[in-house]
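In structure tokens, the next block holds one chain alone, the form predicted on its own.
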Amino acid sequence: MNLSERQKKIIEIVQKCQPITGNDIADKLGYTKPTLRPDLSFLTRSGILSAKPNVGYILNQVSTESEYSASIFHKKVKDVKSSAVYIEEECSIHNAIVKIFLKDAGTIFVVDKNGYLSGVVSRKDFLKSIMGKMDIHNVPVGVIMTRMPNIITTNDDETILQAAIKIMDHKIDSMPVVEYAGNNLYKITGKISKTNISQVFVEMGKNSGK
């Protein structure tokens, strides 16, 4: 169900102030009650709100939770992505390890000299390089990274649910959010991780508990 921005604001007001009259809702939004009448009618007919005579509007909790759950998973990746940590291919493994720990990242992305995504390295990859007794001060990170096109990516317009499915299916901790630049080249615009998705669930739980 697609709700207008005004209808979403009405739901928020009712959630915070219930029971609340139509006149009070109109005052809070800066509209007249006749202006809001179609929205209030739609929300009550949809089962999201109930209108109690001489009392006001209240929120139907079950409808609200299902409505919120539906909307949360239709959020776009661009709404929840965070900054990505990346380095250039020629960076030494040692310097890459320092950066991944300074930034407290689980995964570090690698770009070529033109700034396009070329690889990805995880903490597990770094551990293997150390245990394999590589010369981490002189060997570039490009030697141990997973290279394109074997990198799972997402983009701003994918939904959180689509991104979560990719992360689960491929058993990875995070993905670069990319923008296609043509010729099979991609620019990194951020990342989405298990942590980002967990934050969405926490937000959903907090809101459903109100």
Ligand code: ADP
The other form holds:
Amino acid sequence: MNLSERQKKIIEIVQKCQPITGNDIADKLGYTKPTLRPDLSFLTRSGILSAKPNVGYILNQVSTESEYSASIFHKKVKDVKSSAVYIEEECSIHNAIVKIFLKDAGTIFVVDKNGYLSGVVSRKDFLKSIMGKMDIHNVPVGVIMTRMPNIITTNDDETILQAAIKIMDHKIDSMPVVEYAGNNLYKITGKISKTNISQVFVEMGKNSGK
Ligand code: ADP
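Could the form predicted in complex with this ligand be shown next, to go alongside the form predicted on its own?
Full complex below, order starting with the chain above.
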């Protein structure tokens, strides 16, 4: 979240002087209260400050900007997703394995002729096909993939926490981020993996200086 310089100053003042009224914040900053009203309203709506009637503004538990913007409860899938590697169902298992190496991916998503999500293939799926001595040059990847509607997906507006819970519950490494296109069809707009989620923790740690 991008806070303006003025909003950051308001947070600092509330942190030092809470509870503090809107008028007192305005005095300290040298503005009138109506000038600050949009900032105060933004900061309360976004959960950084609470406005207590007849008392004043206080800082909520997740308080500083860096803590707030790094908060795992605040971050959305769209903030941390990365680009998805995908391939068409008709491609051979061999070509899918080559793509996994070229793109340095762990899981590959599969799309139908119209570009809609149709499946997922993981490293273990590939290993199984090789152990089972499949003709990987001729058998299409569609034969070994986990197929829709059994694909666990996420979307831009889910929180990272919701996405992480799905990944843990279903014991998978990654999920496609999708957009519903009607008629039970989904377009892939990215992916969320254990790596993306670990990255959020790393950023949280760095931002909090720990
Ligand atoms: P790996 O096989 O490398 O350990 P996963 O744990 O992600 O990777 O995959 C385990 C199984 O779950 C595979 O058979 C794979 O096809 C399937 N799978 C992977 N991702 C998903 C997903 N998002 N939805 C449904 N099934 C999945």
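Residue numbers count along the first chain shown, from 1. Think of the rigid core as the biggest set of C-alphas that the two forms share within 1.5 Å after superposition. Keep in mind it's a predicted model, so treat the numbers as computed, not measured.
Relative to the superposed core, residue 183 undergoes a Cα shift smaller than 2 Å between the two forms. After superposition on the rigid core, the Cα of residue 193 moves by less than 2 Å between the two forms.
After superposition on the rigid core, the Cα of residue 50 moves by 2 Å or more between the two forms.
CA movement of residue 8 between the two forms equals 4.7 Å, with the two forms superposed on the rigid core.
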